[in-house]
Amino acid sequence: MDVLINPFAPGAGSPPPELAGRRDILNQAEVTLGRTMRGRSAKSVMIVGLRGVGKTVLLNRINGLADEQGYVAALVETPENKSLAAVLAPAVRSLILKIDRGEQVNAAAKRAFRVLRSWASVIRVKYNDVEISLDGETEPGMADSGDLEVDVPDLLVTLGEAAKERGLAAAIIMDELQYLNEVEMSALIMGMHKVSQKQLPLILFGAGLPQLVGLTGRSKSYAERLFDFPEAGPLSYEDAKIALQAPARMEGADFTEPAIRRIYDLTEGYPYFLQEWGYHAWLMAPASPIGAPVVDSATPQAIKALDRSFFRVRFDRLTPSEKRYLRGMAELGAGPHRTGDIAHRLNVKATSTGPVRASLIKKGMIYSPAHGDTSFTVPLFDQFMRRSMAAEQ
């Protein structure tokens, strides 16, 4: 079928055509922006889940509620090996500066600033990857004691503090919080809940891996009566089956029930994979209704497209170490794994791989689900695996 109208969007963050299955999300994150804006008191929320569930996709949505909503909003994304500083201090002053607009002064907005100053002052020196340069006056005291557990609080209160001196409430959106250290995780939290004890219109949106839970309650036990944190799975096969229908019938075409089925299949429910499937099988598709025949000749095309980009562009950041240890999880299946049968698939000591086990949980490729187990965060990885291995012999 025609390739120009294909409504299928498989890529990093790229919005699908149909939001299925995230409805109860969306509603909290409405819920909590209404609550925060009208003064009331309201759990910033963290959406965790794996890779390929539309995580980024949900908080540019979120974004888009806060706008409509008459936010001051900054949505980022928190890198690999990239400080909360270097994050943090563009948005905040991306906020305070969409605070600042108007003819009347905001005597808390030029006191955020100055706080901001005051906090660049020491980052700049302490972290190598802050850019940020801000000249004029500081706020002495105040963000400058090179401590982020006291300095992170000071700005965000003052963030709130501006915020609500105009009448406004303000949203931080930020994306891929697992990468964030213990005590910069401890930061952020100490900030948002300093800036609950004083009621301000400053709610804090995030997602990230599963093992975002375990970080936050590592660096702050109190940290589960500050946040919510609902989990962006795979879609049930009714949601499956709307991602995939709507977008179709808004073209003139259809699927039929069994292509459908083999889809949700092949997937496991997993929105961005059926955003590939959906894509490929248009493409290979004569005429409508697209069939089960044409999703397994379509089959092919999409498991190339997904080994060559989605899969690919994570297993190559893989030192040959990582990936020894990734193949002999996936040699065990999809997981999750005992660490100890890892180690004996590999004829290592348990011990032995606690570094390499480290390092994949820190790069966002394995996260553990439970206490002494080990599985995957990017699903049907282990078929890739599988698949690169029977390459190679």
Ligand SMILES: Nc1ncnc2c1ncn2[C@@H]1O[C@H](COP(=O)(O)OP(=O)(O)OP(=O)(O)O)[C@@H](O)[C@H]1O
The other form holds:
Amino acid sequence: MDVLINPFAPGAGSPPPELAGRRDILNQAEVTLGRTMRGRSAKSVMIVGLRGVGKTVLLNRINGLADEQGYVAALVETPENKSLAAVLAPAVRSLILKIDRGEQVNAAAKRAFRVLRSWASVIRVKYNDVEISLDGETEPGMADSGDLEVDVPDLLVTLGEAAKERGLAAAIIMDELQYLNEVEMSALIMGMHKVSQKQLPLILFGAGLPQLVGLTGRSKSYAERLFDFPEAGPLSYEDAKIALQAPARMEGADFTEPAIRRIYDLTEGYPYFLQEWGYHAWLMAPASPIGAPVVDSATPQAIKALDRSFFRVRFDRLTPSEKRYLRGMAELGAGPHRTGDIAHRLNVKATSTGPVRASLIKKGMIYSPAHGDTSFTVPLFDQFMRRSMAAEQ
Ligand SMILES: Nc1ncnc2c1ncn2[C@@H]1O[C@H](COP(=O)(O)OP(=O)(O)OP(=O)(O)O)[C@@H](O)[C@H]1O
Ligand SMILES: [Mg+2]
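Switch from the form predicted alone, shown above, to the form predicted in complex with the ligand and output its structure.
Expanding to the full complex; the earlier chain stays at the top.
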């Protein structure tokens, strides 16, 4: 069918034509925003899920909800190998600028700027990836200790105070939080802890891979009282059906029930894959409704597209020994796998795989769902590995 009106949108962060199955998370976010704005206690929301489940899309939607409620909001990503300081400083700067708009002199916003300048003077020296440079008055003694766990709370509290003085509320929205180190995470948690103790109208939304939960717990044991971790998982059959059917119907087309069942079985309900199969089945179909045979003939195309992008970008970042480890896992199946079983499969001692396992966790390729267990963070990655191994032979 016509490519020009193909509604499906496979791609990192691409807004789906229908955001299926996420009502609960969005309701929770809406309540959190509403309560924070009214100075009521609310837990920060940290969306946790595997690759391609729609975390970025949800954060974008939450950003939109914040806008609708009159928030000043900043959405940022904390990428691998970038310091929290480099990400947070420009975000806070943009928030203060938004708060400081208007005619009235806003003393708290001016002060927040001075505190940010104090912090910037310290982090510019300490981290080589900080690009922000702010000339002007500083606030000596605030956010300039060089200790992240002291300075970030100073910064966030003054930001919250600035918002409060203007009768506004602010939201910091951070993606890929699993890449923070423990000190950075701890600083963020301590900052939000202070903000909530002072009932300031500032809230944090975050998203990350499952290792985010352990990271926050290790950084500060009280994190669980401050943060909620709603899980974004694969969609149920009913939600997957909506994700496929609603966009097709908007274009006057449809999927048959067996076609939906087939796509669901192949994708296990993972949102990225639903978009990819939806997209290719649409292209392949001569006419509506799209049936199961069309899905079958579109499957090689969908897999090829995924192998070239979704899977490949992750695989290409790995060292040979990391690839070997993942190969060992893939040979055992979807997982989770006992760490000892993987080592056994690789014919090495379990202790010797420690470093490579740790670096794969740090790169966000695997995580530990329970002590001694290892799983892929990328759904269906075992199938990709087996395909690429077969292609090599
Ligand atoms: N609820 C949903 N229903 C249907 N499609 C969705 C849904 N959520 C996300 N998608 C689609 O899934 C794909 C992946 O979304 P997104 O990039 O937000 O995932 P992610 O969890 O951020 O992945 P990553 O961990 O790789 O960053 C996009 O193509 C998006 O359109
Ligand atoms: Mg994402």
